[in-house]
Partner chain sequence: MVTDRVSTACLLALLSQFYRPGLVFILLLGLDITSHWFQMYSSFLSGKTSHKDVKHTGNGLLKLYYGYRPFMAFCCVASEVLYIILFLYADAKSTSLLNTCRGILKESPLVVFMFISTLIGWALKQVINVIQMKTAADACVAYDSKRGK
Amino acid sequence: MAQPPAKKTLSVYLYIPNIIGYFRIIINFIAFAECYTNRTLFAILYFFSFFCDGLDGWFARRFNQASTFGAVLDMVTDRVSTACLLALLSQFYSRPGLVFILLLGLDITSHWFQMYSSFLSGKTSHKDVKHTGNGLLKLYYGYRPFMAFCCVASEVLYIILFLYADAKSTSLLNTCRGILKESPLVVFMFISTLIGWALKQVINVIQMKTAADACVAYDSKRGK
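Can I get the structure for only this chain, the form predicted on its own?
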């Protein structure tokens, strides 16, 4: 008796959220290629790529196409995009440009620790923080609107600083003072993003410490 043909399965590489991830990479390449000649275009493309970061998660849940590859692709794209923008800002603001390099290091270190500690714990996602004792970290990963606010605020703040960077002044403080003299709407947006950015940095520090503790606990158990 003839066997029914085996059902073809779609390659993980061709999952809709992963295709969106490839598209984001292309957009970012174009954005950074234009960052010195057309700041407005850069800002639009960069933010659109960031917006697509939310779309791929929705498509992954909608079509049941969540994957380990997709999670890694998503995080790497996020971290590299933010790192490139922070490196760019460190060139525009030499006083103090080091702050952007420190933020870059914190962002990468925090997420790398979190990913690796999740792997050691046998979790399928670095966003699984149910067993952590920190309420702010649980709120960040457990309540999507709060997470979205912190992430969007951080990226929009960096875009604002990029757009307002002035070749005549490399002082970050002077630029911030200039922004505060703009229209009430711009000032409101700037302060709102500053609050979200500050929360994101606090969460990054907490995440790094919590993940480091998990790695140490793993080593302690293995050594017994």
The other form holds:
Amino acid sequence: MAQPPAKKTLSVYLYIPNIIGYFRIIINFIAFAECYTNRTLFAILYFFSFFCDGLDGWFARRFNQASTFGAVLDMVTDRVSTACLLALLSQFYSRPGLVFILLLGLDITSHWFQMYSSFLSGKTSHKDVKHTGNGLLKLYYGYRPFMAFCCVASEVLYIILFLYADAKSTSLLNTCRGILKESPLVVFMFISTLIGWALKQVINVIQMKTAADACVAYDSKRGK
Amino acid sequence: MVTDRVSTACLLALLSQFYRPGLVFILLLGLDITSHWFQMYSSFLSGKTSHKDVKHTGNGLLKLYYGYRPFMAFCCVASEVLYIILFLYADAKSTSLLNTCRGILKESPLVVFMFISTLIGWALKQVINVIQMKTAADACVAYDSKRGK
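Now show me the form predicted in complex with the partner chain, since the one above was the form predicted on its own.
Let us now look at the entire complex, which starts with that chain.
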């Protein structure tokens, strides 16, 4: 087998998937800078960033440029963009005021616990989890399209609520009623994303419990 | 850890409702989560379980932050107190952050002193957050190198 030529080590920070990662962050910055004045632009940019999320994984595999830094950058970008969108929604919908703040808390809590407990069991991605217990979790982690559906649905639902937010009415229920009076396509999208979002939140809650149990089990194993 | 992060995030989300530009607080929310997440991740990679147990041989400010706990406590507490001050002084009539700050500076000397000192602590903490992101990212890169990638 021929020796590979001595290669100049490319800084991890310049790996293609990581550059896509920086690009995602810039897109998000621009999106949020324009979120009050141009909602459609925000929605387009937000989704473009979401799309790039899948793209950088593909590039990482294609060019063998997977990196720990890239994985963390990806995870953090996801969490922060969702958190910021939820913070934004909490500005638009003041009744009930705490719904989006609660969802923000749930998202961060469940993912943080999940990541921590994955680490304790020696994994580096919170998505590589074998759940022998709960059926819904098994489906979520075992069948990637289902996971993708739930994650995408959540984000799409938040964007729908963002786009339909009305300065005149700050009630979430009123906006939802208004959406249900729209065209069949919009209603279909709204209902299906609502279902996916609901499943994801249920999974978030279950995950918190199993991850917390894993932390407890870790201590037991260590003989505390 | 999670309770700290989520309560700060929720408070910042709340402040972004009260003040224009709301993006300032949304940015701070992003910075807080990002820096702590990276820091925790890189601590794990080096085998530690608390993001506060860090030996930083490089940056002087970080060495002070992690080496001298009262300094860390001052910065963390100052940040939270500043957010609460801004929360308490939020006025439905004026949503401008600058106006509220100007208003606070016209208060009694004790309030002004608290405001200025928490502002200093908060600023230091944000600088530390940024530095931390960089050193933690470097640790992730170093981890891959050690693994022989």
